[in-house]
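First, one chain by itself: the form predicted on its own, in structure tokens.
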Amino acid sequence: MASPRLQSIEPVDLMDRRTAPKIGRDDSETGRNSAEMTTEDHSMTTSSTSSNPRFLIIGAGMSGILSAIRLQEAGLHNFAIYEKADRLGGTWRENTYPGIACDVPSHLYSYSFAFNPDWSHRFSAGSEIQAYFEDVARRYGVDALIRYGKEITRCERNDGRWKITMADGSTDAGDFVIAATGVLHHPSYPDIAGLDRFAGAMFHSARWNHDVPLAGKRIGVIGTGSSAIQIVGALVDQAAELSLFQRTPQWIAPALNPAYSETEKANFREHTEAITQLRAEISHMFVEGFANHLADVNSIQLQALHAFCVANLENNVKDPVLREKLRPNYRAGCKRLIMSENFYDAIQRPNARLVTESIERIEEAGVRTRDGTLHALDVLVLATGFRVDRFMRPMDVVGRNGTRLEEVWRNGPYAYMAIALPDFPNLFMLNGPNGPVGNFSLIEVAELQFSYILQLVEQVRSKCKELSPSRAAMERFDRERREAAKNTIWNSGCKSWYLDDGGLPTAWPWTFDRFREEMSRPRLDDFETK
């Protein structure tokens, strides 16, 4: 689809590519932009962390694009962006299934420096979000600087710098690494007997095969997370039969998704402050009405949320048997809250079936459940989520004194303030382990984190060569995080991808207000320098 027209909070003339901020340093000796130099050029050069530090940005999704733009704004032009795929976009590039949309309102799920007055709906479709990122990257000159098809296999600290090695054998070196690798990009496949025997079309929701015809087909969907709920609503009208295989029911909050009128869009274009006000109102609603209360399992707001979801189920599902099958036995908010305006309607269509019997195996003709029933299918969709513990992995990351990330994370990933690790100096993660995830604007989270990272970078440039959290600070943070996690709604009696192997929530366990406060200024006493 065509890219939506954008408007920045900056002067209108920045909309034009000719006047958009230029990414990359103008090298006076070579006449080349530093970010356009070849990989070999960079691996042969050295850099001063005070005068001209070099940054290696891993990933060209939402966080990678943000990193490049924010570095440029800070006057730090010596960087390279490496992307394993052939396009930017991250999650929104890889997830293209029917019905995909964001569950954070459009005007909040956008960069604070690149407003879009032309969002079509309150909640944006995935293709529209992808187009937005492409357009922002183009306007700020980021797209031309991304090195596509560059999967990094190794990232090693050596002689005070980071060296990265790509799958094609090329290398680069830098003073800082920004790991903008994301969370939801390694598909998780179910451990079901016979998965390779199915004779029809089968694919993961994040690897959608658009060549497979769906009209008039018998479609099966395994899973009941956000992707599955959106897929069911999008496909039920074109399928001959649609079977949703449910292991665990989900609480669903109603989410009306009205279109913005042309009058509203024109007002947003002419009065940028209207977007600023709307963003502030949405953010306040999210934080005060939801995010700040996840840390308190006894919160009155969470009790009200639960009642709201119960009412949505009871008022919209007529069949009492189906209603009870769809009713979770845990509290709303324990899992990532799902919002949908059409799922309950879709699952009640005559051609839709909710299958709650456990799956025994996959056969050539379809799915066999443990009651002996064969559910004949033409298409099988695995909406079974992601391996959320991967982060930078499977990249081999080696820090100071040969410390390997795989060994550090052998019992599960963690990070100081969701950003940094001891023994991995000058390496910073965006949306890393233990950060706010789920029903948040991860763009807002990443922007807060990058402001924090820039303050650490300035410490290195002015006072030292490298910086990383001390082990004592890491241990204290993790100890406090684990204790606080016990009081969150995520620890109230359900299984979800928020939990580690020991059953403890891994997400930020305090209020979002505290996250903002922590990101406003680093606790420099928690860092070791050299």
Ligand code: N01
Contents of the next structure:
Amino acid sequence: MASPRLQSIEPVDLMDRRTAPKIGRDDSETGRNSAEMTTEDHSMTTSSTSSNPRFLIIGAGMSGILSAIRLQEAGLHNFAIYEKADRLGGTWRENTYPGIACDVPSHLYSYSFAFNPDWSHRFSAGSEIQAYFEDVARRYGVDALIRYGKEITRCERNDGRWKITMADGSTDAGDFVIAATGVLHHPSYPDIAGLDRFAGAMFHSARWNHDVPLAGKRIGVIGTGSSAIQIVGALVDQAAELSLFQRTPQWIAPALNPAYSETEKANFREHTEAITQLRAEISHMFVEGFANHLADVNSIQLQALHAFCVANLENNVKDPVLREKLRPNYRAGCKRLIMSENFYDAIQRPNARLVTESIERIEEAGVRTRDGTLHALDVLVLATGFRVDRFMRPMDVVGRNGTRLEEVWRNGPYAYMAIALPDFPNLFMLNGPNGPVGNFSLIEVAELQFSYILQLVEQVRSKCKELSPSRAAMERFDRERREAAKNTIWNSGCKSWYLDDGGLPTAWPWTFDRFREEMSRPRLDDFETK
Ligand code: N01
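Return one more block: the form predicted in complex with this ligand, after the form predicted on its own shown previously.
Then the entire complex follows, led off by the chain already shown.
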């Protein structure tokens, strides 16, 4: 989906949006930001839901940082940000594997209020993205407010407020919970016999062990998702042998990743409007090239996407046997589309092997496949994805009248408009279940969601004490979502992490335009207030 036009935008205006807005760090009523208080202070904080509501933000990844910035902009300074790790960044802190980059172009994968004219590449590296979040958090005065090493174990509705309890026993209470807990962070380990017998170094792609030397080693990678494809491209040059264990082939879209020149960066710095225009173009390309057509599997756009991927395979894999092994038997876009500029090249190197025999077991010396071959390895990487159904869990979330989230989500997670749940008033999720996750900028998604949440917060402040979607609205939304999901490209004949246990896609099944429209104005009739 990356277009060669991306770098040829003519700047049209002068505007420096890098200057951080003047955001006060003082609490509007107490004269200091509440996040600077001690936990004991919090328990004594008198918070009025209307004039000085207290927000508990869980998670300091992309959407937690966004929440803090947006709350401050709205003059809502009574909040705390809790982060279980010792560093912000969420998925970009946890995923540090070689070759990691975002498959959404960097100028779109940035906050709309904090452009970065200095992105080094069209698809910048994970370390650069992590540095960007750290920089934004610092510039907007959010980093100093984050309470690190605070894992929330329980979040309970009590006497009309939310009380959270942390692993270290400390507590806090607030009027609103913003669950910015992320999606892709609980590694999924494969159920393969003998995993614990391997004598070499073995780790999950999201738990990379940087102490393990890789140069000249025999490296095995299990999986062919976005992580594995990037890892293969990054490691093939230094490995003595690289074996990719493929259970299912993937469609791959060619994604050239040119560096931005110093002239281009200077241009972006001086003419920020060029970034605005570039973002609009990329967003349009994602939305019009995919997102607005995912429910119309026969659309010209999805057919073009498929043809694009077929041509990439045909034109770039020479050996017909290897080419057929790499050819998926499902439609492009059914699984999350992989963008890569170097995978086909990497897998055709003399030291690379694509192993399509299924894995029998892991042994001390390597991987034994069903044909009896032992693939001897020094390092084994499990690029086997994430437990995407966890969301806020393992946190024990208990709503009104003792309703447990674990029980509500017994058959799989869901949420009204991907944001809220009946019986969990004033608790809002960012990038929660049923949201748009397929090849979009999740930053754009989170920004739209937060503007929706702020409108709900204003309702509570002006009209009531709490608000949650009605059961009827939840049921209607879920019924319509399930019906629409059947017609999406994700339901066109493949397995992926987009599917629930029953095989139905869980992601937002309508157009991105509809998502924007829904997020622009909550249907207030769908909410119950108290
Ligand atoms: O994980 P995945 P991922 N035996 O779930 C295979 C985002 N992301 O970490 O297809 C053998 O996609 C499994 O095989 P199959 C992005 O949203 C983005 O790569 O189920 N194989 C599959 O090939 C992405 O979609 C970026 O048959 C086993 C692989 O493991 C999401 O994260 C980069 C197996 C898992 O693929 C997840 O990507 C990285 C087994 N027992 C991640 N179990 C970018 O922005 C699983 N597999 C570029």
